[in-house]
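First comes one chain, alone, set out as structure tokens in the form predicted alone.
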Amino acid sequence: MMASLVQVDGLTKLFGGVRALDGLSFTVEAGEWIAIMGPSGSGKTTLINILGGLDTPTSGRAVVENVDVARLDEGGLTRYRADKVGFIFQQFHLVPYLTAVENVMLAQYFHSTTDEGEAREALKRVGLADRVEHLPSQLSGGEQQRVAVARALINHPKIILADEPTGNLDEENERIVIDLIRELHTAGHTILMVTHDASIAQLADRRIELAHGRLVQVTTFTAEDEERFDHLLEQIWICGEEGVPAQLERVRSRGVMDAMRMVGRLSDRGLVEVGDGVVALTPRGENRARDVIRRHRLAERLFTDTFAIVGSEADTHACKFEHIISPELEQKICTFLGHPGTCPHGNPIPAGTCCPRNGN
């Protein structure tokens, strides 16, 4: 079997009498996006610094692509950072007297070669083709962070380490930077990102939560995540029924918070496509949305017709019920209700395999 790209084994870091990391162990596969979460002082930044060769552990191992970082001498660490790691920090860490393109080329310099054309292309990739000659002081915070992203990518690193990369950004620039990170993930980059923002962490493949230097939880997709995804797919479906484009602002106005980030995650999973600010269901996404809509509207009909629960209360119960109805129970409810064509509000209930209107 091939080894994981990152192997953290019994990692411990002491600062005086304080255990910043306390026997931490986990692995990361190539191409994964890992969100590292936890309260201040839980060891997140210490972990990133050790993986990046900026700090050394007291004991244990941090292995990246079969390289035990703690065993490298200073020259080896310099080569390791240049060859295998791309850093994106909250504070940008740009050299103030160098232009954007020169800051990117600085990373190339530590890799022993510089290529201005390649550096300009990296800045173009992050949307800064017209800002390459600007100094950091002439750039907004979001633009400075995008320079940092270009710098992180210039040497084609195996792993990208991001420590609160959106912590100092406004909402618009946060969206731009997160979209760039999503693109990197889609392109196959391995990303470990420290964040306090749960909505950003939901975009990752896994969430690793630390407390007092220890691993307390590893999460992929929770049931709550899946429910939020379903709610967004419902809103996109309803836009289609109403004959209006599923624009992000329209979807957000329907009560879907963090719609931009959720759309990104659904896109990564092949459930939606985005073009010109409009979200469209893929065939796979359409099937899932149809199933959710069907369960929800059948539940509304059940609560209204059978239990005399009406209005918003029926909708609230249906929202909960739609996530726990199995396909078998859905068919039984549909049959019990006589295969209704509409919900209590008059909206169509998509036909199921049990429905006579589906040819059965």
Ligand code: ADP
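A quick note: this is a predicted structure, and the numbers were derived from the prediction, not measured. In this text, the rigid core denotes the largest set of C-alpha atoms whose superposition between the two forms falls within 1.5 Å. Residue numbers count along the first chain shown, from 1. What changes on going to the form predicted in complex with the named molecule:
- After superposition on the rigid core, the Cα of Asp276 moves by 2 Å or more between the two forms.
- After superposing the rigid core, the Cα of Pro327 is displaced by 2 Å or more between the two forms.
- The Cα position of Thr27 differs by less than 2 Å between the two forms after fitting on the rigid core.
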Contents of the next structure:
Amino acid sequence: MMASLVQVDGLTKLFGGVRALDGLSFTVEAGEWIAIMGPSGSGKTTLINILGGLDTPTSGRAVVENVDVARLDEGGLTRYRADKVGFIFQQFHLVPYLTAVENVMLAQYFHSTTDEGEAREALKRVGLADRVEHLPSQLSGGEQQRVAVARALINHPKIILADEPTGNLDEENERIVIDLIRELHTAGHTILMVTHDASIAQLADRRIELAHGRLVQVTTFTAEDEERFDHLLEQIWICGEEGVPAQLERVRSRGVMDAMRMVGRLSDRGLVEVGDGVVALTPRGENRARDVIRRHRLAERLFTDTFAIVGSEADTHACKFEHIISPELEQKICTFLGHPGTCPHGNPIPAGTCCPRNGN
Ligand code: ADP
Ligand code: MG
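What would the structure be for the form predicted in complex with the named molecule, rather than the form predicted alone?
Whole complex next, starting from this chain.
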């Protein structure tokens, strides 16, 4: 199994008595766009700085592409920052006495060799073709940030680290910068972006919310994603019924997200655990899987017994129906059907709170 692109593991950072990060753990898959949210002082900037090799953790690890960033020496860090990551800060951090194109070329210099044509092309991409010879002081805030974006992109970094990239921008420039970030995401870059703006965070694949240096919430999945998660959890449940280990190769994902990325997300949410290429349900995952299986099999029973819909038709409908049955409806159906113990294929229907076999 390929490791996640970013693995944050028990990351802790103390500033004197202040715990900026407090045992933070999460993973990011290649190509994901993560929005990092949380109140001021919750550790967002500290996290970005450690991931970018600008700061070191007190304990725990930040592993990017299998490299523990804190273990790099000076030379390694310079290479890491030049090759792997592109920074976009709230303060644009442009060198004041260099022109726009020279600022971009500076990033090229640290990476390999300068190429003015390419640097000009990058500025053109961010809509600044006619500003290449301007000094930062001659540019508006939005334009300076676009130079910073061009600079972040020039070396085609795998990961873009953005700390409130639109924090100092007017609406128009915010839209331009966000559109650029969207393009980067579509092109396959991995993006970790700190933002306070819920509508911007909504664009990301996932939101990670910090409070006091800890993870309080991971959200933002579409209803479709949730259905795919359910589907995967069902498969793992069925493996359990059949007494076979749920090997990663065996679980299949529907839709665009591949099974491994889905499993990674389920694991982030504490629904599954992965070890030795086998996926296992956690108690929470088991509860959710049991509920989905129950709804699915009750639906099949209903379609078969009541509407004489049989075979794969019943299954197809059950796959859709299982996501729209509310707990009340589920209990009504179960009661109506006389609390059936098995689906039409003879597979067990887990007992619900309404079922006499559950002691009710
Ligand atoms: P955020 O970006 O979420 O606003 P930060 O990561 O900047 O939060 O800060 C987290 C906590 O660590 C805050 O309490 C902040 O005051 C403290 N902190 C951050 N950097 C330093 C520093 N260099 N020295 C001392 N305390 C710091
Ligand atoms: Mg900050």
